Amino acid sequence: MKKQLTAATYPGRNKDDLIVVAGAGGFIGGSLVRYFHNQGFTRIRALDRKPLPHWYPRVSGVESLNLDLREKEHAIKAVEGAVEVYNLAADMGGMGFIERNRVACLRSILINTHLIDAAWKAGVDRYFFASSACAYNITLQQDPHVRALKESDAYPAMAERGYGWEKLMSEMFCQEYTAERGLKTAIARFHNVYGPNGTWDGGREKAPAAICRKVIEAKESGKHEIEIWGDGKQTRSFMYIDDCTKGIDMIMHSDDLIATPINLGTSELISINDLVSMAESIGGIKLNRSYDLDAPRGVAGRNSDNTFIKQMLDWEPSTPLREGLEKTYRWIEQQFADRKAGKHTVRDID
């Protein structure tokens, strides 16, 4: 069984050592925060260009600054005295986003940019990139049936636009700033992440938050009727949020994966209509379904071939989507509530 390294098991690490996490405010860098902290770690820096009241829920006792990391005087201020470094900043969101916003997209590359040359320069020991099964080839995922996707599938390059090209040109900054300055990087390329915490509306969600907020909102209103983007036939694989954070560090702390892109997400495949008949399941109700064929869909299959990080770390994502989505759906359930009673909700505002 290999050694499953952690910022808490790594040789030479101490708890007190600086942790930067970039895109702090956002649900995954939120949750890596809170993930650290736990662990006992009493340095850490947060970062991201939200204004801090419409961040996720902090965690007390973390330094966190407002930086818009696009700009090279704020990237070099925000790795000062850092032993890590966790670039997971980028304007994002999902499909409908993605589709809609590319050159937001492609200007995330500026983030990456900044954020590793000032990381090199000012000594940092670890740095890790958060790409996106959107680097993947396009021409691969044309049938709902797709077979799992493998590291190697990213080339020859033809990645989803604006997004995917960022994160595609993201890793090669990452391993050329091994190979030239010997900066020691990781690369995950994670499979669409949900769970509590995360965007549940405005825009950005991704489609286990939205599908769960429709639902509860068709019971709410006595409108029993969804719709759908797309013809629902469209297959993913969805990762939950607690394997991610473990994944991302024992993917950072692993001496044989510098440099070395890899997938990070679960393997248990669904279509959209499962998706949907899952959170209907969870939430009690049956609802009458229309399709839109003219919104954003996204490629028709994507699903993660596991095979490379079971090799390297005895290990993958295993929370099943049933659990995890009823976890998420009980949330945005209590978010919903909230709203309407006027109190505060988690809301990711650009």
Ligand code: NAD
Given for the second form:
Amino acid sequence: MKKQLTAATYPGRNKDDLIVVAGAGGFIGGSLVRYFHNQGFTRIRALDRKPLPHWYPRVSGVESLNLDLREKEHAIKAVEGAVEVYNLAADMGGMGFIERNRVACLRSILINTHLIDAAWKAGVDRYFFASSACAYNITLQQDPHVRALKESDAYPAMAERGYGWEKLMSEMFCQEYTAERGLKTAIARFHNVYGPNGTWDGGREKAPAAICRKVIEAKESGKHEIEIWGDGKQTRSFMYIDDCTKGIDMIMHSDDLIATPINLGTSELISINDLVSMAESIGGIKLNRSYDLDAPRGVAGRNSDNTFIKQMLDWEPSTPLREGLEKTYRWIEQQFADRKAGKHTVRDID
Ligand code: NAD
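Give me the form predicted in complex with this ligand now, not the form predicted alone.
Next comes the full complex, and the chain you just saw is listed first.
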């Protein structure tokens, strides 16, 4: 088995090479900045269009720039001097957001289009694009007892309208910049990522954070009820943030994965009903459930087939959901308490 490389072990990479992370005011981008910072990388440029006070995890000692990467000039400025660029910037949120904001999701194509072109022109060595399981053909996801999705299931294409098509198209940009122009690109299709420092209220939050928050709210208010979107039978897999940052690093530095989309997710499938039960057990409470059958619910089932990542990296995300959810729940509980006490907490803004 080949030794799996990372930024820290990649031949010729130095700790003072400039790493650029786009979308760093958000959940995964911010966590990736902290990941590289903790590994001793000394020159990290963090970018986001949100004003700095609204960034999620802000890492001190990191150059933090407020740029809108849909603007070409901003993208050019963003990558100046960079050796590696990670694109985690997108207008995105949970199912409720992406079903109701397809135009905004599609317009994220401007981010990747400008950023990859600027990166190529600036002579960047490696470029990472955060794709999504929403790029997969939705007709394969109509049953809660799904067969897990493997990389070839994106074609023939019938991606999630708006968000998924933007991801598929941006993947193609990466592949063609490699094929025609020689830029080394990496593409990971994330399956639901969760953990501390993610959006937990305001409309862009995803299921694990939303459910934890609802359980905490129910405990606080004494109104022991919870509303679930859909019938709760829809199934998903959820990847803990630490697995995600590690996976990004390994995928980015694998020469065998250049321009090759790969799943980055767990294969631990769970229904939304069971996810609610898990959050209830962490919170030590049992709630009465009501189901909003008109709410956005997404595909009926979706799971990650990890055959390819295990074969390529001899690794797959493995944090047990119960363990990751407990940490997430406790973090949201603290945010909730801080907000109630009038302390500063971060909120997403449009
Ligand atoms: P997030 O919303 O927390 O972070 C995205 C960040 O991008 C935000 O801070 C936002 O302000 C920023 N952004 C949006 N438009 C921008 C622009 N024009 N210029 C600069 N910054 C801009 O989302 P996340 O969960 O951290 O997701 C990161 C990436 O991973 C996204 O590309 C997303 O589509 C992808 N992804 C995430 C998940 C998940 O479960 N979280 C799943 C699949 C794919």
